[in-house]
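In structure tokens, the next block holds one chain alone, the form predicted alone.
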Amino acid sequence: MSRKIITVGRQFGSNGRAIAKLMAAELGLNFYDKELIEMAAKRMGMEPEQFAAADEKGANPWLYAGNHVQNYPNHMLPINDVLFNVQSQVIRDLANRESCVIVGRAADYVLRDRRDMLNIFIYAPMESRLKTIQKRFDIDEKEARNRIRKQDKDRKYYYNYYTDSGWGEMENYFLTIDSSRFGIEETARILAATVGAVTF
């Protein structure tokens, strides 16, 4: 396979991560998510715990005033920002050095220059969201709701903060699916066998 870089957006309850970390093993990439967290804080010298609570929400100056990060060239960012450029560079070294998989943190925008890299975004309807994230925290449905609901704002504030592109829209996208039709392992499989079969 040639060098590719799969890039993946999701809807909070699409199951889209763990069909990414499926996919990603398929196509024996190695897979990064949460992982992109930590390797922007070792970059900048702090602990992981100091980004966690900003990853992929954008910054806010009221909410976020007064959190910056004084040991980054323009320390009077919100720690949202610096966020996003360091982990925007990971992103881009680890494009420059592997074929991989990377889950949201707006990827596809960061690398939408290169040519080897494919843009997948997982979604799922409201219905079978409810049941996964319900069974997942263990939840009524109304709580069911409320998270879905925060969460989605949240990753499309985040995208369209960072970004002149539209979180979920599909034009933007070289694959989008609903991964209710086929459910976890399958949907991963389709997209392993649509992703290898792309050449440059």
Second form
Number of protein chains: 2
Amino acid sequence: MSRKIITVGRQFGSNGRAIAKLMAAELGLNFYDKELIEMAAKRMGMEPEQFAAADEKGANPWLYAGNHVQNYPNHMLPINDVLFNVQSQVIRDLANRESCVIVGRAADYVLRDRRDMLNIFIYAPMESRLKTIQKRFDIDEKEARNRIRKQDKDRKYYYNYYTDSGWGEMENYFLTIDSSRFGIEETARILAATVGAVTF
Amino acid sequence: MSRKIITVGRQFGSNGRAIAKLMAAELGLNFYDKELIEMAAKRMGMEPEQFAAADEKGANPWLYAGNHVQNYPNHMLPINDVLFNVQSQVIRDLANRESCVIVGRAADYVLRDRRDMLNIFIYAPMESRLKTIQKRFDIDEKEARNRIRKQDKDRKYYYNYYTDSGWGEMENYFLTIDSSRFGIEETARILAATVGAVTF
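The form predicted together with another copy of the chain is what I need now, so please give it after the form predicted alone.
Full assembly next; the chain just shown is listed first.
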């Protein structure tokens, strides 16, 4: 099998992460999500917690004065930008080394010039996402709706801030799929079959 | 194998029709596109040519006074609405009878209550569609761009006129795919693998 790098974008509450993880297992590929922060932190000689608050968030221009990283060449760069830069390098190194599945972190943009990259976006109708998030955090519908709005907004802002592309817009992906139709296990199996059929 | 009804929406110039046809062949399913007009015309005792001009076009309210069908229960219904109604019945009858692939004609909306229906949307970036249409009709880029705009507008108007859904909007489909990435044969093969992995 030739090298395959699968990047997965996902709406909050679509179960995209769980699906990507199962798909990776089915395809026998390594899976990277939060691990990327740890790898980026390690590279900077920092603790992952120092980066966690900036994960998948664009820099806030109003906070530009604070929250920088001392041991980065450009001291004035906000921590979010440092995380994006270091994480992007981690992603590029991973893709040079192995086939893998990478969730979020604008990895499809970072790897946009690779011919062996497939980008997938996983979405679901709002009713389905509300149910998932209510159950996941044991919260009521109103709070679930707020969290979904906030999280999607953060992801979109992060993606659009660091790329010249649009998060969650069909035209920017090779494939998009509604995860609510068949649930986590089945969607993972369907995506593994899809990706398995691709030959570069 | 359980029954599968695959409906395919497609941007003009995405090669969606050719891909759907190959996918149907690969899956061993019957394929319906223009055939639907002939079947609808036959049911009405009309010539297909009488319906052809109304194919995948919503009724024009400014022409409401003309262009009706005499042998339809409601004489005042525009020919486009008659075609939609009769074609929808043809589509429902097909789905009751066999697994098949149906292109366009808002078939996914017509069959929206069936659990064994999968709706797919095929798109491609504008540059790719321009090349396809220029070549297909031996026209220059400007004319190709006009045809694409016109044809997509017609399809969208038709779909949105007869349904309460939005044509070409990711959220309304189970799966969407960019056909420019791997071309006609490969995309058909990938979709056949995807659909083949679905079990209802």
